[in-house]
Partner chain sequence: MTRLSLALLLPAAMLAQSGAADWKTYGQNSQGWRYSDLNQIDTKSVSKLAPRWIFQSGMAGGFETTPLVFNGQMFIAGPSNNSWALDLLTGKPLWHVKKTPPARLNLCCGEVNRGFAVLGDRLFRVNIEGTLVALDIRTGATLWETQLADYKKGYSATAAPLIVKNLVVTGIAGAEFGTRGFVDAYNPETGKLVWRFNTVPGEGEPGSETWSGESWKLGGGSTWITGTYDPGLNLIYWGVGNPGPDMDGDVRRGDNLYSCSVVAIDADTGKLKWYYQATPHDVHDWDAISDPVVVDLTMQGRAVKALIQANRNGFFYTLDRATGKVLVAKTYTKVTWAKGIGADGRPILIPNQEPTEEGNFVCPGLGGGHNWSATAYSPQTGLYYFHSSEDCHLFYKTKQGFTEGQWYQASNVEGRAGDHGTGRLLAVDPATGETKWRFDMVSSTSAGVLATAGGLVFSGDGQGYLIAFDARTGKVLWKFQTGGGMVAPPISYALEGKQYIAIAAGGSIMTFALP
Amino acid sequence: MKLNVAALLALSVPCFAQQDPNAVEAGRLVFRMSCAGCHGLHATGGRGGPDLTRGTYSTGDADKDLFSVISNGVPGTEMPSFRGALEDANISRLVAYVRSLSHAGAVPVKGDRTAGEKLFWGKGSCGQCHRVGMRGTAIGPDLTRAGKQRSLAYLRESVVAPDADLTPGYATIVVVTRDGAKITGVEKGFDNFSARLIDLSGRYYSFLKDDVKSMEREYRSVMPSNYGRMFSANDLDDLLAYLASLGGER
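Show me the structure of that chain alone, the form predicted alone.
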């Protein structure tokens, strides 16, 4: 028998919905309406939101932690507060649904994380743009908690096809000055009147539109697209093993 959507969303359940046999299905429906845009249809993550299928979360692993994050958001991130937009009962159902997904993220990691760490800081020169803990440069996204926030499939795509799903706020800015110089870098701010960017050497620029010949925001990554060719299959497995191991401890 098909479940009635309106009836599911109107159910009154205890906090965290553990005694409601329909809580997971109800939570799935709420998730698709409110959360899938950032976390992906199957909660495996996107550039705007982390993978939720791993069973471990950056802000705490207890049910009360999940409930708090959904209710209050996470300051300094793209995670907004859903307090007011969702009733506590529906937030509880979301917690139940997210809990039900934890088995889906258990993808085995084949590589050697120690070898991958050497590739990251050495051959790949990834630290020229990315930070892990206190090491590296914050030109691109911070990878300190990459393994805890992203699925293995997501990390692989990010390495071999960086333009496939661009991280919000990391578009490429191209400015041509009045004397014809072309400056390319990572977006730090862009509107109809100005552009701010940082190039791959770490130099920061700020321009007013009226003072340059052109300025454009291109929805592509400045990250090289040749890592799939640069690294062997074993190298790539090792690199991914290292990225998957990153949980914020370093």
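In this text, rigid core is short for the largest set of C-alphas that superpose within 1.5 Å between two forms. Worth saying up front: this structure is predicted, and the values here are computed from it rather than measured. Numbering follows the first chain given and starts at 1. Compared with the form predicted together with the partner chain:
Relative to the superposed rigid core, I198 undergoes a CA displacement smaller than 2 Å between the two forms. Core-superposed comparison between the two forms: CA of K213 displaced by less than 2 Å.
The Cα position of K64 differs by 2 Å or more between the two forms after fitting on the rigid core.
Return the form predicted together with the partner chain of this protein as a structure block, the form predicted alone having already been given.
Here you get just the chain by itself.
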């Protein structure tokens, strides 16, 4: 029954927002307290939470979808359920606030998506480390839904300055073995006494700290930092148009 009540309320969200002229401001205050820790103070995406200012969301674009996501959380992600913690009226106010953002800050995509796709899989060789759907390699972050998860500005920064805000869990692990060999790769696990990594050839390694000369986690990306120079400004726009279009379709 509880779910049905929530669904009914969700359907009434736009009405609610129209009826309550203070809903957006009230929602902003709720957002700062309950959401900004992950989605950022201005909802442009934080460390873990996606950008919410683009007017398109990874779990559906309708008001009822937003209400449902806030209420129920998203299984398999860090998004928790706020049912119980937030009154339904406050969830409705959050929906009104998040909706208000999408009209303000959206940056138009300039480039050509098809040309960008060609660059991604061709000149850029991005698929050697990234996956989109079933294509590519899962060494770096999966980009299947990158367009829905991240802002255009964030994606641009990730291409030209991959170290600027490293995706959590994708640091660089450097291990020096007892015989002096240096092995560098993407973090698959790192704790006080062991390290697991995949090098750029896709080979998996696991080490105990006691068995090696040193092991370090460096907060930099193994991704080359020269894409800003390799691509022209137009190329970059095309690539970003492609990335921004990635919404989870397989």
